[in-house]
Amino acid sequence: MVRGTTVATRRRWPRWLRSPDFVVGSVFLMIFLGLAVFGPMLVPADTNQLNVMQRFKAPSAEHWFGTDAVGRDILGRVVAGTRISLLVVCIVLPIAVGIGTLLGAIGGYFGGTLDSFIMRVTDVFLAFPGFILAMAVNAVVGPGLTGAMIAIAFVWWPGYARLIRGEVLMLKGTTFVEGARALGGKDARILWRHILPQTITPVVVKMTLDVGYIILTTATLSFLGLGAQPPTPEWGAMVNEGRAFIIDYWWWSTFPGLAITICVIGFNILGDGLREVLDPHKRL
């Protein structure tokens, strides 16, 4: 009897409470933009601010991440990263998205030669590991965060328009869009009206599991000195600035690495949460 009432009073909460994984995603989402928008705010003004007599200062009341070979405290140089890594996902994803989308829904939709051309276009893209490409693309447009960027959103695209392909296809053919054809409506404006909006729930839960590896590609292409600069503040460059010292000094790469690897699975908690709270065939 417990157990059917606390079911029953389950059902009574809205669907998206009913999903752990989406309150604890939801909740990580809140904590990201909440350092990225005030986060500086409550840290030094300056992260590059140099104090060589507080240089490799361990942890501590003073500096709850330690310091670094210069002085510069690490609590505030990694709140400073979450405001660039915002920046990287809110110009890369919709490059990404767009392109893909674009590419996805006129291929799938009028089919024939030009969806075929989309597609081995696509094809080339995918026959190369993405970050191998982007590090290749990287390297030609120049290091620093805008060539990382770049780079990204060049080999970010082909996922999106496989996904919206597939949708479209899949909805072309059912009997609302037969009928938004009978009535005389115009092919742009049955994509657009029609068919698209259908596929907006795959669109953001890719995207919300997106962001954390889009974070993970840009530390890793800025550790490998071809993204973010000395001394820009972010994840992966500080972590690279630290290698050399994580034995003595172990602070300086590991918080920053911390950063990483938690932003990656908060956002993955995320995506498998908004998975379970938008799919009608999931009851939660």
Contents of the next structure:
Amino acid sequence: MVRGTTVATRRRWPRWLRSPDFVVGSVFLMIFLGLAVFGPMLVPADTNQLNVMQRFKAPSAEHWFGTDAVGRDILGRVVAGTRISLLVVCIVLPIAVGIGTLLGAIGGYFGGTLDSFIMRVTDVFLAFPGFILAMAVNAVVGPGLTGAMIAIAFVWWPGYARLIRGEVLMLKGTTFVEGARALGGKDARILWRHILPQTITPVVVKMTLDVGYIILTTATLSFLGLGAQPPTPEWGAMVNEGRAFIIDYWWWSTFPGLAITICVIGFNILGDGLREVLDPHKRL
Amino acid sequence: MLRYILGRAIGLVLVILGTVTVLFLVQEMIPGDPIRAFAGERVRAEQVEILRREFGLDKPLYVRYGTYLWNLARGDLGLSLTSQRRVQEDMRAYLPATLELAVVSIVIIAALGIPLGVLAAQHSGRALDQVTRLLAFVGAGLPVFWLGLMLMILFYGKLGWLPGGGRIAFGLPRLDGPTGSYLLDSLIAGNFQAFGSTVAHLVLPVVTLALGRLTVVTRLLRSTVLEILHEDYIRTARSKGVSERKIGFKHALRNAATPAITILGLQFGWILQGTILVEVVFSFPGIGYYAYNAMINHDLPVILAFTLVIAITFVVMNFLVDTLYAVVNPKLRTW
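Could I have the structure of this protein in the form predicted together with the partner chain, to go alongside the form predicted alone above?
To see the whole picture, the full complex is given below, headed by that same chain.
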């Protein structure tokens, strides 16, 4: 709820429009998706095309974000990077949510030794900085975008397992679940049809926030030379490429990093807005 | 309270054991043959087998797991493939720099985050509060490595106020003090030139590390203090005519001490994982920089040892926070 609005305006506007966070976040999301889908049509087709005559050009009307050491347009590469970030999220997030939901639901619903075991495993994962583990896994599996995605999915699922388990545990005791069981519903069906649909709100909010953090983690791994490898126009990899020239040609590392920042903040705002819209009681 | 701490200690051992196991299994998952990779393509198959026996890699999984645990228990982290030295020796040389960076950062976060949190709570809903909310959003989104580069462009490249990297100016004599911390060692030696140089070299890395977490700490502390400000005893204090400043910093903050310890303790993990990025950006010779070079050279024993050191430091830190929490919190004393 927005403070200071009158009853009349509350009635007039639908709920989702009354959350400024949600509106700002949605606009951001549309721009992000628009750039990922249509962006490549707006910028030069081949963002890896070398053009040595145009190297190290400062930002200008022709090259808004300037050019890099081999004359590639940085704006074009930042736009192309949107698609890579989206791709990583679209692969990593479903895997993490899938594994987490499966283990969390089983643990929460059936309880017992299996549940304790799953929770001890998630304890170990959540007990120390996830990024460091992702880094180690990425280094072991081998540098590259695939390695980064495996590493991120590997450290990301326990958060969802915890979340889902808590929700399932809470819902298990409710009357509608007892009713379904009294009617002879099978466990799998009760879980799938009655319990899991109720857990969607917190999961969707967490997923929205995680989009930004997954993009940030991918970029950080790439910055360390583990994730995407040059010449892939991944934001973190681009920041790393420009690092050696940072003092003389500031724009090379600056703009891709700015894109990462805006993404994380954007999805954070969207997540907060979604929380307000979907669940006004739990507003932080 | 003793039972509480004992329970925590058992949890600590279990988590460390779990971490070690996860790392061991990650090592085992390596696609390809590590011995072949180590020996190179030209070495004959029989020789590879000899090497395999030498490294004990021909033994079954549980035997290798046992050996791995035994070596770790003795403090042996393995052999670095690039430096050909024991990893623990390298770690010992690089760790003080990282700890200095982390400790100074956490002190700065506490020194600024606590008063800011109290002030934001007292000005809840007003301009100052809104500014901290906005900063928290930005702080959570800023990639640490990028923030470091931006600060470097500004304060080293454009303004030239601060050094752009390293731990101390070139040309100054090596500091071989007892603590390994350049700040303390230079003071003990009475070498103020070295002390000044160390401080100058710490400013940008510390600001980079602390900024994002500072905003988070401020927000977390704000909500804690805000809750306390609604308590009856605060209203009593106010009706007695106690000044707002005294209410905030004495009455409210004292009651927010336990959550504040937890909030600050949890930041240590974030700081630790941030050190590797900051050390890379500023060529700061700590264990993160060491691990980064290992990653470039695919020196797996070093990378895994680094992960383990960070994980154990983090878990032990959490244990200390929990223990401190029990000592400070009177509710837990009756246990």
